[in-house]
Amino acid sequence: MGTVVDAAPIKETNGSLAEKKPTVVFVLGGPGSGKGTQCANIVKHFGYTHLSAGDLLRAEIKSGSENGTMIQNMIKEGKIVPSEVTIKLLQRAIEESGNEKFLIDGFPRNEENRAAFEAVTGIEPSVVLFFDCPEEEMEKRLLSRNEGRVDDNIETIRKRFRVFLESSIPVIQYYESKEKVRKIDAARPVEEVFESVKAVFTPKSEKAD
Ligand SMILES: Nc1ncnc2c1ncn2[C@@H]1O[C@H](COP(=O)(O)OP(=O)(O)O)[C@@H](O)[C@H]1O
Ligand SMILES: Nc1ccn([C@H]2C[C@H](O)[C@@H](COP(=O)(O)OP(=O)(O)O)O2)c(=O)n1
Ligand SMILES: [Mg+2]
């Protein structure tokens, strides 16, 4: 396995988002692969700020925003919301956080997300975590997630799996070609998965022999 996540560069004052160049790790994987669960662990151990694109979109619906109905309909259909909307929410969250290390969870989910984020922010991820999990395990987890989500039903789950295969896998392949992907077997228990995750964030010099 290759490099550890880069240290954040020195922060400049009054710079734009791109000039500040925060350290960004994209956290990808199918619906139910455990992205949110592992991000919570990474935050506790490594001091990152966790930004879930799905959580930001759901908060936007709740806030009564003018885009709320459109976002709600797209989520219910398992479709991907236009990048413009999601990127604005991510940018705002980055700027408001005061941190310089971010886990961006569930984004980019398609080529449009990927290219637009790079063009708008000038940020490229240091590393892309890919939680690899069979569909039948993800389906089982989603059907027992119990968070009252409108998209955790079998009909929407099937649509989301299709979108993942058609639109999100190509993004992972793009980052594979840039040698940024750290693939993790996510079908194991949470603690075992986190052992593999930790290895990505721990400098070699600090690892036990
Ligand atoms: N390794 C795991 N083994 C079993 N269940 C898990 C595992 N990781 C997460 N879960 C559970 O599966 C569901 C989906 O996890 P979540 O972290 O929300 O995934 P994602 O953000 O990728 O959709 C949650 O109910 C979570 O508690
Ligand atoms: N980049 C993104 C991320 C999520 N969404 C929408 C569409 C997704 O099916 C839903 C839910 O995403 P979320 O990451 O919360 O879902 P999972 O944690 O993978 O189960 O939000 C989006 O449109 N664009
Ligand atoms: Mg999630």
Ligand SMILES: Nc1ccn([C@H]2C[C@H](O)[C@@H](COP(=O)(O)OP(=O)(O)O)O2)c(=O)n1
Contents of the next structure:
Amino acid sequence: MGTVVDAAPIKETNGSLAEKKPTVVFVLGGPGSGKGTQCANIVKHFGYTHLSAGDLLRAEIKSGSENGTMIQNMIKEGKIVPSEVTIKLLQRAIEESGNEKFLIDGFPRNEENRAAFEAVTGIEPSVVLFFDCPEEEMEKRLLSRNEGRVDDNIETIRKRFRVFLESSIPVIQYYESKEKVRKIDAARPVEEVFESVKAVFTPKSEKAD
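Next up, the form predicted on its own. The previous block was the form predicted together with this ligand.
Below you will find a single chain and nothing else.
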């Protein structure tokens, strides 16, 4: 299975991407924290391009490419898709978009993802948005939303919370040490949450007016 990844070298575009110096914001938060809704608001108000690691992987699977088949097989087997595969898809999406401001949603999922992204792309996020929401609130939201997701049952939801905490909290702590994390209280109504988000993206000079 490794040969498919080997056949598509991930570092060939390394230089050009770092030279473009795109602005990258990582968006992290547990399942049901409202990340997707807030990303849509940021795109609309601040002109960012929203990249979801999960959506890119699903699109690659749907494309029927050799890479997509490998990804699908790994997910079926319960394996984690290698960081390099996800990063390669993110890199391609950044280069093809024509924009220079990006929200990367749901990535990095763990420390290994984080280190690999910085090593491969040469890019550090300018900000890490962390949508902080109590588990009970996220659970309530996931159980009430009717999106036809088969994994939205109580046992699966709780497992997803545990995975998020174990994997993503070290990433948040790493970026907190670099003073890049902006923690948003995501338990409030959508409009109130976005007011806090806007404060992160609005230049200081505009806030003074």
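The term rigid core refers to the maximal set of C-alpha atoms that superpose within 1.5 Å between the two forms. What you see is a predicted model; the values in this text were computed from it and never measured. Residue numbers count along the first chain shown, from 1.
In this overlay on the rigid core, G64 has a C-alpha that sits 2 Å or more away from its partner position between these two forms.
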